[in-house]
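One chain comes next, on its own, written as structure tokens: the form predicted on its own.
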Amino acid sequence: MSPYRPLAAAAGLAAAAALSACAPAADGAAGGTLTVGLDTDVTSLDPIDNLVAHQSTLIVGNAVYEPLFTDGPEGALEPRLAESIETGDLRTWTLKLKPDLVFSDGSPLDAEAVIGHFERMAGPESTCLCQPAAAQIDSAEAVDDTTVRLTLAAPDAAFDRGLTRSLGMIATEPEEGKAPLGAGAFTVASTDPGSSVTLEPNPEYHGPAPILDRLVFRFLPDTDSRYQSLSSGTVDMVWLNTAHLVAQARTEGLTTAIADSTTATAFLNTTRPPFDDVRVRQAVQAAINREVILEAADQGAGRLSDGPITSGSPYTARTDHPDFDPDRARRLLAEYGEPVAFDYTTDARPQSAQRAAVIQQMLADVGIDMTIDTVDAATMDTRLFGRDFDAIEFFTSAYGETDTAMKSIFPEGAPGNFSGYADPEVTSLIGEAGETVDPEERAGLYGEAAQIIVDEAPVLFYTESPSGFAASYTVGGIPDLSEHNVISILPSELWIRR
């Protein structure tokens, strides 16, 4: 299996997906609210606040604008809005569209408006984590009104992944107080900041019609009572990500669309004592037995995450992560020479707790002292990009896309290098990789990166853990994402049972 396809012969793809979206729904599917339970409050709608981007939120982009293209199985891209996107030297991209697209208000969605959208997430206001992929675009050309062709600054390997996301929802300029137009199979029917989003089918929308009639995303941020929730039918599916929950809802017979797809990490700041100094992070990363943490807070679902390049990836390298080893973390210290204190940073979730609990009692048999800070998610959030912590959990699925998260994390001065990490030879290979054309080339250069990075351990990788949507037997049209790196679900395809 290649681990780089650029769909240069994405017509077979884009068939596939033709074929896919016009099957029907099973016998029995009937119209009605599917009132869908979300962890992340969406607040804002408009790509640009990349907030219908992450992992959880992205059946709500996916439900307004419909990507450019969507996560497959073991990292294919499956064309939606777009029929296809070439590139020979991953520096010259063209971008075929599906013909006759418009936005819900009947305006044509073509390739003059993919560039002023790409040209609003480039732009100096914009807030959207692919700023940096946008602004890489020196010159984009409507060759016709289907086709654009992008010239980019230098060749970039993972410029086609951000079309998945927020660089490939591509929306209207908004009006002040309103969300911008998508061409997406719902629309926007009102919002309750804080509380939900409702949206309705989208007259235009390119595709078959959806069967629902109303889509409605509520707010509710903790775990267990989101999923009494579903227990309880005041919701028909919501988001998972702790293990044992997805294992009860396993048990239940509940209809999941599960993957191990989310990675259990801690960032290392490596700007300040006492993370500045390799040996204390590789006798902590030494002092860690993965095998209990994946037992104690993972209740043995998912495996153990050995580096960046993820078991799920379609890039072959793999790094050898050193094994648990207390007797080699005291010999570390020892050759240190002080005292190692520092506080854990991390949020609330039952199995955060348990993996810092567990973490805590491993470092103490070593003679390191951790203090456990547990703070709310926008704390977690002001602490990680202000780099105001010593460790701090980062519980992410930037991981399944390898391209991505090589790049916007592990270079020095990348945007996610919220360890402020800096290894030249590390930043180099990297940098090699995203201009490397042939994929096996690529892949060795970042199994090599990988593997330093797991050697000087700014980052711990604990565990691949399972995180998706569970959803009652009424809901139909839950596809299996048990082969995917990244949990991405199209709302036109759900259904209710009569």
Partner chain sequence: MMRTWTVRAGRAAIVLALLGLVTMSLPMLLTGNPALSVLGPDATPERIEAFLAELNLDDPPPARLADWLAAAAQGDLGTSLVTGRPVADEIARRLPVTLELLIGGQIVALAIAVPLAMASAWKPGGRVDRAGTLASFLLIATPPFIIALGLIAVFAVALGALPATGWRDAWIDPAGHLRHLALPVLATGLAEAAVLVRLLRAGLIETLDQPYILAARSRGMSAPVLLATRALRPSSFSALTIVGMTVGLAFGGSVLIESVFAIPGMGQLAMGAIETRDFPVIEAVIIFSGAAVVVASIAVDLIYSLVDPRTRNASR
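Would you generate the structure of this protein in the form predicted in complex with the partner chain, following the form predicted on its own above?
A lone chain is what you will see next.
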């Protein structure tokens, strides 16, 4: 659990912990319907459409498909449909499946099915965010029914991480208008677009049968009424990603599966003035007091972000983030010698607005004129992907997977390098890390790259903010995710007291 939990909640916590510890079989809790309120309308259950692989909806993907691996504590991979994955050179990977796996219609989920899924995700028409990862598979060979040998175009230390999301959610080829089948603990009973998805236990599931009779995911777009739905018992569990409600859930002693898994950052556009000059980037970085952002936007419920390697990363390398130092900011601006004014693009979420407002004030104190440009989500994406911004907020769970984040955000020309940052040393260090088999050595290389990134500030790192699930006292089996980088829950382990 998070170290920030208020002491006042101790009594409620103790009660919740005692309840969570009860074995469902012991108190007759088997069966029942668990209703979960989500922030996303899961209009497609096909992993190729990415909607079951967001941090808030991984619980749906995990229920229907149960990925080859899930995210464990401190960045570990926990095998699910897979037994293991091994590599000697990061280029050739041997994936071993559990024996006798079948999809929910009884057809075999074997090495051929896995290869078929990878090919569908890699296809030119694929809209999967995993498409680049899948497309780098040069050849895939079914060694036997449960063994797949994969050869990548180039070594990639991050390849196995992708098997926790869409790439690892092995699905059948979908029939027209229907969701594909999976081998998870649940199957789709009904969908009501814009409203809900209802799941029922999969009789063909390879593991112990789920405890629940039914699992319902409801789309509850408004954050406050989602929380009220939990308080009133309308739903049993909700997704939370706003700091004040996370703090409230902790104060009320609710059972939570929450981690500081979302990083608040901003990209500075290094391809045009004023941020093409490293001194201006460093001045902005020095003028921002991240403690104030933590208090104002996150209400203290989170921690400072020091760089691209998050506090929960399996890589122990850490970066030395420059302190808040307005005098240094003024000196750097004086060296730059021109007035600095820029637009800060952000969305309308309350936390984003609060962050932007305090940053604007802090920058004004050192003489930087920042204009807040609030836009909707679609415009944010367009500005970001089109590199059409001076500075743009980027609130993301991407840093939960260090290997993937490093290789996709910072090397020159990388798909997520929205800053247009081009540092040959960083590109080379990350490239080398991606081909380095020894994790300790890789950590060292990432550490060196991360320190340069923090020093040159193409990205501003503010806070690691809490998000996750809160549940009523009647729900059990909720894992402690405080040491996790990604909120990933297997619903087959959940139960509800009736």
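Predicted model, so just to flag it, every value in this text is computed and none were measured. Positions refer to the first chain, counted from 1.
Undergrad: Is P210 in the same rigid part as E291, if the chain's motion between the two forms is treated as two parts?
TA: No, E291 belongs to a different rigid part than P210 (C-alpha assigned to the better-fitting superposition).
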